[in-house]
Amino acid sequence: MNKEIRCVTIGLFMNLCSVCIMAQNPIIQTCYTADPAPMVHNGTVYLYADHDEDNSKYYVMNDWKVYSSTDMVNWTDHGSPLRYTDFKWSDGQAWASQCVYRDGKYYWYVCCHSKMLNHHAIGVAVSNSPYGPFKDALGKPLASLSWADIDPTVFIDDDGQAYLYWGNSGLWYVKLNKDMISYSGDIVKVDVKDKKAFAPIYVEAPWLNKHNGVYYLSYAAGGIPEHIAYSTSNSPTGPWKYQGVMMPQQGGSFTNHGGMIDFKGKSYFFYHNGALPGGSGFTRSICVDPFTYNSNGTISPFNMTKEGVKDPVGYLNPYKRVEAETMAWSEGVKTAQGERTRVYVTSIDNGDYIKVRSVNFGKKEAKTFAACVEGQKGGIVELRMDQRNGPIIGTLKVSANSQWMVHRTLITGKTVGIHDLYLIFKGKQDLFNFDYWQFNK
């Protein structure tokens, strides 16, 4: 997207909503997301998401990309560790993926379509770090029946026992062994033309999850456009029983994709809209709602929100070093990926801002701050609390035309206790590149 018409249409969006400082969905801004699949896992919630590309008007989707958060408000750019170009089988489209957790290694099932049999199929990757790199496990798709071959969902269930669902139009399942990697059994397809156990219509995207000894199977039906709908098992494997609609059709794209997690004593729901300017069924963004069981284990229906979650479950440390990646909310810059592993901030022009949300500064003032940025214009980065037009408490020069360096500027506001933060870049355009920040008492 042209990066001027991309401003514009960012403060238009703003000026029509209205909640620039309350805003928190959708939680990505410096690009298209879509098909969200969180995974929790030593107090992180990691999301692994699609990446639409800018201006598709069709599901242009090339790699999959990789969030973290430990406070449910702040989330930090991974970059893109997999590619459709690393399953050697496959000649494109990226779509849904969702990674899980088991003995050391991170699985991470996808889908993307397969040259050889010329339609979608279910693929593993694997890795030692839930940020990767992730290699093909296989060098072959782990299942493939047909065009259907969509949607992966991945459950290990209390006892061990693993299981992969999937379909689009149609939903199958089997048991994966162990080694994650291989499945034991016949594939199953389950009957979702049972008006008891499913929607009217179950179209895709099927997440199963439990909680309190329920098991959940939620997923996108009603035609298009899609809703969220849910059924209910005493079992992973069913029967299933139709609870009715956990979230309507909202949000300007005709899809929708959910996932469930628990987290530090809340439950959250991730899915995609078309939220962001320029958003569309294709160019799709992903957004996150609290939600509460009721007591008889049932989803009162919810509606997306552009609040999202107003209460931090923990709070950012400032003295340690925070990558610039890590945002509550931006307007204006991209993350961009150098090396395999490196994402910084860059396409800053004067007026883009990033929002930390629920900064810990503690009982003592901070005394200064250093970033660490490459400097192309070079400009400033002046540092406010609490609103976009709060008190500076610090304002950093960045040279122009200097290599990867810290720079560092002196506090001289009020810091103590819990604030949001601002950082506010001023100067022309492209005014540098921006790895990481941290202030020090």
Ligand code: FUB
Given for the second form:
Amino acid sequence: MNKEIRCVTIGLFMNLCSVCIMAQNPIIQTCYTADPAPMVHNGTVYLYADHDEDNSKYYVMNDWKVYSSTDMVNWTDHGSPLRYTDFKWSDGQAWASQCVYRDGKYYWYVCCHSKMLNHHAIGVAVSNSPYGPFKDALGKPLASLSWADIDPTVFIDDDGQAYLYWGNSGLWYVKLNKDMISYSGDIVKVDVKDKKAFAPIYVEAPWLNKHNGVYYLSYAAGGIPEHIAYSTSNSPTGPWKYQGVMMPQQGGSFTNHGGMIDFKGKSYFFYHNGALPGGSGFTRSICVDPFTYNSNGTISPFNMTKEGVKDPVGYLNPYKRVEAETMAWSEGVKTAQGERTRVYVTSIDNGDYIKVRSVNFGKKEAKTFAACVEGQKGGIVELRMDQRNGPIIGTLKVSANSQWMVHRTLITGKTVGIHDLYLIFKGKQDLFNFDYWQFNK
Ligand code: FUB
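Which structure goes with the form predicted together with the ligand, now that we have seen the form predicted on its own?
Up next: the whole complex, starting with the chain shown before.
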């Protein structure tokens, strides 16, 4: 997000501080993100996201981003391992996507604009790691019927059959082969005008998932501005039954785009809105809220919230290397990607801060704090417990113009137990770049 917009809004933000103390939404504050596609794999939630460039007045979207969390409150930025330029057939508009895991590989289905066709098409990139690098698997689009080919969603059923759904103003699906990069059978057009099956106006953003044996197809509906509606079925290909509105239109973005997961015994709905300062329909931000399925399988409508996920489903271990770009909330800072450090925190000025939640310091007091930083003008990291103005447990000095190196300081305050940790930056402007940190007992 644009730092100037942030500074203008900071006064207002401070006044709202009692409200925002527990603000958890939007979950990414370092840039604008949209069209969330969460993936649960091996105890981690990976979040594949679109990226709206700062100050955009239209869809200015060049790359896709990856984040991860194991506790649903702290999110680590893994940078942008895929850009539209990785698809030689594309000349821009890196729109909605979804990544799925199968047999040791990660398949990232995207939509972007095709030079040759002069409309969007669906492509697929593959990697051995959820963080990439990803490579265009085909060198051409996987599906390219018309301008409506956007918003791919992929679901693998318990019997191993994978389904690719997509479409704006219309909805199509096809059965993917086991290789996940080809399909068999006809592309089927779904009758979204069937009032018993779908919301009065199906628009886009389909998401297919299964919970307790029921298939849920959620989608953006109602024209613009959009709300999220859903339909259910006892089969991944319908017939569908329209069940109503899941999330009403709200939040300052004329689009919405959802993704549903179950993780560690709870259900979560990811969506986007325009809630960050400077936010709009073209500078969107991803949020997540927990929700519950009713005992009859329906979902009662729920609103977007600022609080987001109140209860973490895990703890952060401060005695292992923690990437500085792991945060529950931040103000002022941005992230960047470099060769040596991959992703790091940058654009750090006086008063900026990072909050990390649910940090488990254990039963013994921490003794030292170490951070890998690269000094620009130099400054201080104040370590505060539980609140922005909570007790200081240590202060780390970073000298100006220093190369990437590990700086250490003694911990002088009490740490035992589970705490929220605030890393508060003091100095002037452009203090340092920040790669990772770790406490020692
Ligand atoms: O992000 C670009 C487009 O906006 C997506 O493809 C749609 O779902 C809408 O969110």
